[in-house]
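Given next, in structure tokens, is a single chain: the form predicted on its own.
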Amino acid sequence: MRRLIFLFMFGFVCFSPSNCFNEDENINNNIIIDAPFENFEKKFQPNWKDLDTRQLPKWYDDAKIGIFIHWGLYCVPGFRSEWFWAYWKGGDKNIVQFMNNTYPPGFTYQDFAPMFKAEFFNASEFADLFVNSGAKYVVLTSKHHEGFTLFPSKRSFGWNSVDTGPHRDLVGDLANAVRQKGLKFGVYHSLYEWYNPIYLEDKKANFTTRHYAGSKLWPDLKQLVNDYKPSVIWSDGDWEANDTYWKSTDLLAWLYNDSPVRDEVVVNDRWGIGTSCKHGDFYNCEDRYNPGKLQNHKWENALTLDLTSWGYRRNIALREVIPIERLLKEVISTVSCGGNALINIGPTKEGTIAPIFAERLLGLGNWLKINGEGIYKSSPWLSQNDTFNDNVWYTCKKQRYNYQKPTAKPTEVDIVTAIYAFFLKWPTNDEGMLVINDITKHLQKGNWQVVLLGNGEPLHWETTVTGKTKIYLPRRERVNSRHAWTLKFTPV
């Protein structure tokens, strides 16, 4: 029997006491649930304090995977990794030795560019794999730290991929291509270029002066904002110099005040110095950052399917590609710490995306096709990793979204309408049954079902004196995912 908890001094009513909790030692009882989106209202001042004060945009806590792809010349080499350029030129010994046996004599990087021709490149059909990845948003490298665009950069003549190479503007196909699927498109931009005359001369003269902030940076992000209208910015490439130089925060302020993304957009971290996992709409903190417990501030975890390269390697090894089984733990625990996965891909100079990369995209969408319930539009739940069995994560989905704080746990004036949790390994007992923790005291508080998204059925299940709860699993053949399965709770 459902009864009716009145709590006057917030203005929500709770339905069924097994939907309240208030059971976490941090929870902040004061905290706005439902807050209206106020950052449309606010004049944000360039300075971090302020910045810091607004609400992150609904739609990328809602999104959760999103495709990140590392695409320059560097994959005409093909060769170490992204940082290519920055490796040979400093003389290392692999690098300068392919060169010497790839390569004629005087070849330079810049050589490179003619060969990045992109011909087979069809945005649609990119687009179509992330749509079928389970990806809710696309981010491209518009420059990375070599300082080539792929964007007809008014300051960057001859060293872009409409003036040499494909004769293409890549970020302009590509973000055309995915919004027509309906996902959200997003540019990385680094900050710094490695090469660049202006930018080291800055450099020589310890920051002091900022003529290449001035006559490059910013002209470069403004261009990319007003002429794509990006709904995420993904910095990087700052840590040389702090925001001061970069002149981070007056970017900042004119992009949430004045530039035609103002309500929609979102950044990362990467500032200057000081800045990674202090300030932006999401943290990065480092590449490949998965903490593994909830985190205050929404954050993301930028992980590669060739686990050591985020550019296209052509001598890329099958052992140094993601297991669907790792790709999934990552996925999964990073949403149920609070996070974002943003999974990354590095294409061919050819334009096309090598098939085993395709092929774990594929696996992920096709997981998601039956699990995604629990991962689209969650929250953290009280309990992130089951505290007796670490193969266990858990998510919830609440009536109300927290605009002040999207990674809290649930307080009492919530109202949790199903709690997900996700198992890692099927159980090898003869009876097929999994046994968990930290859920028992919340299925002891009431009437539940439980069911194996996928398979639909209510599972039979039961609590135990220890503290356990065992639930009864079906036969695996009989059960449609094959790397991860995830079961729902929800009150009766």
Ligand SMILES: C[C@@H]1O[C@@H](Oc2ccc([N+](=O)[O-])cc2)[C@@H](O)[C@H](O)[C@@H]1O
Given for the second form:
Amino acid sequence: MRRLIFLFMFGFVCFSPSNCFNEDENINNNIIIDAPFENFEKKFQPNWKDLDTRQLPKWYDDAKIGIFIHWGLYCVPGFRSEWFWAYWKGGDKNIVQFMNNTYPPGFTYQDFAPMFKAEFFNASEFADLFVNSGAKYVVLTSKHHEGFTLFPSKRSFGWNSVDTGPHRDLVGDLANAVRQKGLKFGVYHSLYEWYNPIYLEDKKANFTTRHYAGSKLWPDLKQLVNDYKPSVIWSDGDWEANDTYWKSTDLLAWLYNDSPVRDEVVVNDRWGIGTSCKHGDFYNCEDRYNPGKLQNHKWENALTLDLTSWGYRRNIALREVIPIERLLKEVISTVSCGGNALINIGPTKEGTIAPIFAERLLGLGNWLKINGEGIYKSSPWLSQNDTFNDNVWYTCKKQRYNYQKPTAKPTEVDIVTAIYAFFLKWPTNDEGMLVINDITKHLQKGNWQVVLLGNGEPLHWETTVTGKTKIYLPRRERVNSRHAWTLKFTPV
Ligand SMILES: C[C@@H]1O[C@@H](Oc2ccc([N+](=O)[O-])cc2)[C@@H](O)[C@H](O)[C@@H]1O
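Now the other one: the form predicted in complex with the ligand, given that the block above is the form predicted on its own.
Shown next: the complete complex, the earlier chain at its head.
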């Protein structure tokens, strides 16, 4: 694996590379990301040790922001969460009462299927919204734990969106629409199904039989991959059995070696008991995972705009929707620490996206139009969160050069071409200065220009006696962004 070396360029023209950087600054906290071609010749063995050597396809790290969609029959009752069926069967009092009050006696979960019509669903309008949110990929629930598929699974007869409900291939329609607008498309897929009788038989046999994995799971996943060529497989519902029951490593070896998406697919880490945060192209660890520190493996923060549910709730209150300030903080802190943000919405049974979700997504998109330069294709910097001002998070941009040291073999090095500091609170001191710490020692080593993205003119800055950096901001009224701002530092 190539080693990335982190360097600083202090002069505009740099004749002698040894003066361009200080080797003490080499850091080992870079995520190693290489072009996918490094995977081309490789045949992966179906074990984690080998699968873990796969290099992350570059598009995924560049993208930074994705949209997650939880859509299934749970959007029909639209009550509590996407776990509605399991909670109901588990005797949850609120849900039992809700069912007694709202639906006729004897009503079953299956009876929701014909009520899921998606009559207003326009895949290309969804795709427009996602493009305008600034997301670069979209992940749709092809099947949640209820087992209902949003594509015509050949093994889910009558329990899919083509045979009943919308009578449409929702996976196919959305895949085509988002790709047409230049986004990547991926699928969420639950390994287990709460009430699949074949799965329940295996479970009863303590997973010593593997009929479900062989006759349902694998063929379904292969159908999904062959028919829709997803760029992401977001696996879930793995926690009742280990990866040998699921045959996860076999599936992944096929995916990486022989599948039609072998060069660009990325998978998460939910492939059986104990795999989470350990294996996979990127780690989700827990839902809404945001460690606030640089991670040594690519990760993704899956978060939902509805603070209490992934699926649509008809009785959602405004206070239960994530405020834009918090959404931006999640995105910024996540990207600073090497993560991607996967932002979830739950569409309605009519096939619409609630305006409040659309508004939040467009709020993010508008912010990214100005500030996205420091987000997309960025890398974590030396510091993530400023040690003096904890409202400030950093990223940087790197460029790769071939560097020939006298006496040594040529190496590829990454030079920092810009540092970005995002601040989440406009300073309230009279002079309108932002005070930060971690950038100081770098600013002192050369000439730096500082601008506020979306504003343009170079800002005055100075170092204080206590070693902090003060940046004199433009008057707030003259600034475009409203909830979070970006300073760009470039060596001149
Ligand atoms: C994205 C979410 O994923 C799972 O929930 C989980 C799965 C794993 C953890 N975890 O590992 O902490 C937490 C919630 C699902 O059960 C849930 O409905 C939703 O789809």
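Positions refer to the first chain, counted from 1. Heads up, when I say rigid core I mean the largest set of C-alphas that superpose within 1.5 Å between the two forms. Note that the coordinates shown come from a computational prediction; the quantities given were computed from them, not determined experimentally.
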Can a Cα shift of no less than 2 Å be assigned to Val413 between the two forms, given superposition on the rigid core? yes
